[in-house]
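Given as structure tokens, the chain that follows is alone and in the form predicted on its own.
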Amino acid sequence: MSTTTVSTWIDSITVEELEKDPNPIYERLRKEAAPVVFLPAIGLHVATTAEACREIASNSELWYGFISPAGGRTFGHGAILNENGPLHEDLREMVEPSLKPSVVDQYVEDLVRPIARKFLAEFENDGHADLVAQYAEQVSVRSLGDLLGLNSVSSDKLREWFHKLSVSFTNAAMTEDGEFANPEGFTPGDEARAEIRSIVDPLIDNWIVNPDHSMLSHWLHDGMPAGQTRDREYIYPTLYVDLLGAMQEPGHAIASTVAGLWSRPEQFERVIDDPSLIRRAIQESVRWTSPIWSATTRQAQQATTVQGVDLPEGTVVMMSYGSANRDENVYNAPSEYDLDRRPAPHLAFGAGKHGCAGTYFATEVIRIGLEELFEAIPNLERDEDHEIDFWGWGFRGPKELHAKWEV
């Protein structure tokens, strides 16, 4: 099957439509198009089904990690997302020690639970809140920020950075001649990177001579010969990745889990009554609305065929994990949130050698954040005066999540 046989309606898809809601578009792609299809709006092929995504993501010999044009423009090259071979192995060895489950278990409770309680204390007596801005994002960015060693950076500043980097990373619209359709869309990311450098450079200067237990200090020193550290230019692209995806994903997932449970009130009440169900609620949430919806890419190192689609050497494919996680061939009624869904593997955290290194840490942040929220405000209700408006196709979650409760 050749991608040239796909109906021409795909040519009319816009990035703006994808940002608003990629789900109906990708549902149609899964049904009418190929498992891998060229999407002119972003100038890339996209993998739309669970089988195609898993086949590509799991074969690191044939499919190399790659970065989308907008991603490369946002992070620079040399990030953990797009390196391969020994460089990728070194970057994984740099970031993984602090994120191994056995290590996370040693610090995550003492790190995250006080953060969650602090932010809850700021609004739990108000009787209302936007759980995205006032809680989910705050817990997410503060937890990773403190782990990295950015304790001196305010939570609002960390939120500003990841929002600006997100705007830049998802500025993916391309012209027919392969140029960015909106070059000005990268300005927020440029501003964020400049400010990050101005704040983190002095911290790095100190960590070089005074190492501590922060993650960034470990990035500099671990695995290096005595008296040497990794060059900061080597570290920064992966730090930008963390300040976007790693900071954003737990916050989105906290909010999406609440929104999903609100769509099934009886299931919401069960989780409130039995916190042991929170882990199951999270797994269904990240399947239902994958926080990193469609942001990682792979490049074919030779001509190949994926699920009947012929792809030449050098083809770049974006892994649409949010689409894969709603594949009708894998899940029954996939667009519905269902706590009682029969467990099935999902791709919310990717797969293969380039799968998310922080999966366990992120899941624990989400779990603790939800445990504290539901314990502090067990009578939490949706404020129906406000819509729940999900946004994004690269990264996806509710823009706002208004709640109310009796004080």
Ligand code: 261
Contents of the next structure:
Amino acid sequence: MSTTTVSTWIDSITVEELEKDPNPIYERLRKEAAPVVFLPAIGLHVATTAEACREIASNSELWYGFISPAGGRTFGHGAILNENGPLHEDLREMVEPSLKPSVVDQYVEDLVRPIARKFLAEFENDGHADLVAQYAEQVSVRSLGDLLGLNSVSSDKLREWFHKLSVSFTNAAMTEDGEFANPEGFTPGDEARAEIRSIVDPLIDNWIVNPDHSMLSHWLHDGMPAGQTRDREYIYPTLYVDLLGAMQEPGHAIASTVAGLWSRPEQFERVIDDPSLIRRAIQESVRWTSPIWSATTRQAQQATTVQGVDLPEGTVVMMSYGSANRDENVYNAPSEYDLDRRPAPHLAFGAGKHGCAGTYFATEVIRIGLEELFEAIPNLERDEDHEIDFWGWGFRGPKELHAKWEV
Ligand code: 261
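Now that we've seen the form predicted on its own, could you pull up the form predicted together with ligand 261?
Now the complete complex, all chains and molecules, led by this one.
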């Protein structure tokens, strides 16, 4: 198969259309195009099938972690996503200790359950809520915020930061000349970064002399010789990664699980009646929505062939895990949410050396958030006066999720 197929419909795909709904476009790409294909709108190749994504992600010797142009413009370079070799290993060793399942199990109940209950207690007693703004995002940012040591930063500020970083990170449209098509679209990210620095720099100053149990204090001190700390400039790009993806995606997943279950009312009832089904409901929802739909890239260190597609050295490939997770060769009726589907491994958390370090923590936050929601409001219903609009191509989830219940 050639990489230079003449295919005008692919040339005319826009980032805006992808953000509205990438699923039909990628369904056609999987059917009609090569499994790794150049997308002019973003000036990069995309990997669209489960096999292509898995093959690239699992070969970290050949395929290095990389960052998209918009991603590098937003985070700076040197983030965990695009370091490789010993530097990447140091960054993984920095972030992993508090995220190990055996460690997460020791703190996650005490961390997340009170947070979930607090936000539920703040619901107006009027039988209506937008579960995205009032619950899913709140539980997500407060849980990670407190774990990092950002207890003094309000939840709404953390939401504003991930939103601004996300808008900037996914400002992916490129011109034919390889320039950013919308350079003004990086302003929100620049603003967020400046504000993050102004708030986090003084916290770091304090942690350097007064270490505590917060994750960021550990990032500064762990594995360093006595009296030394990691340079903050070394830490910041990876902190931005967390302040975007790790803040935003558990919220997307909480809301997507509810939306998915609402698409199957009988399955929703079963989960309400038996909370032990929540874990399965979450795995199916992250397959179905893929909160990190198409946001990480890899770069070929030498010329190679993937699934029959010849790719030159230096080729950058966007890992479209959201497409891989709806690959017809892996799943029956992939666009349907189905709690009862035969489990097949999904790629919602990526794979290989750059696979998600927070898989277990995130899943626990989502689980506890859903357990508390369903226990507090077992008669939760979809508010049919509002549409459920999923949005996003880089990151994807419902923009709002309106619920109602009898009070
Ligand atoms: C914690 C994961 O965050 C990200 C993953 C992929 C792209 C950007 C992110 O912030």
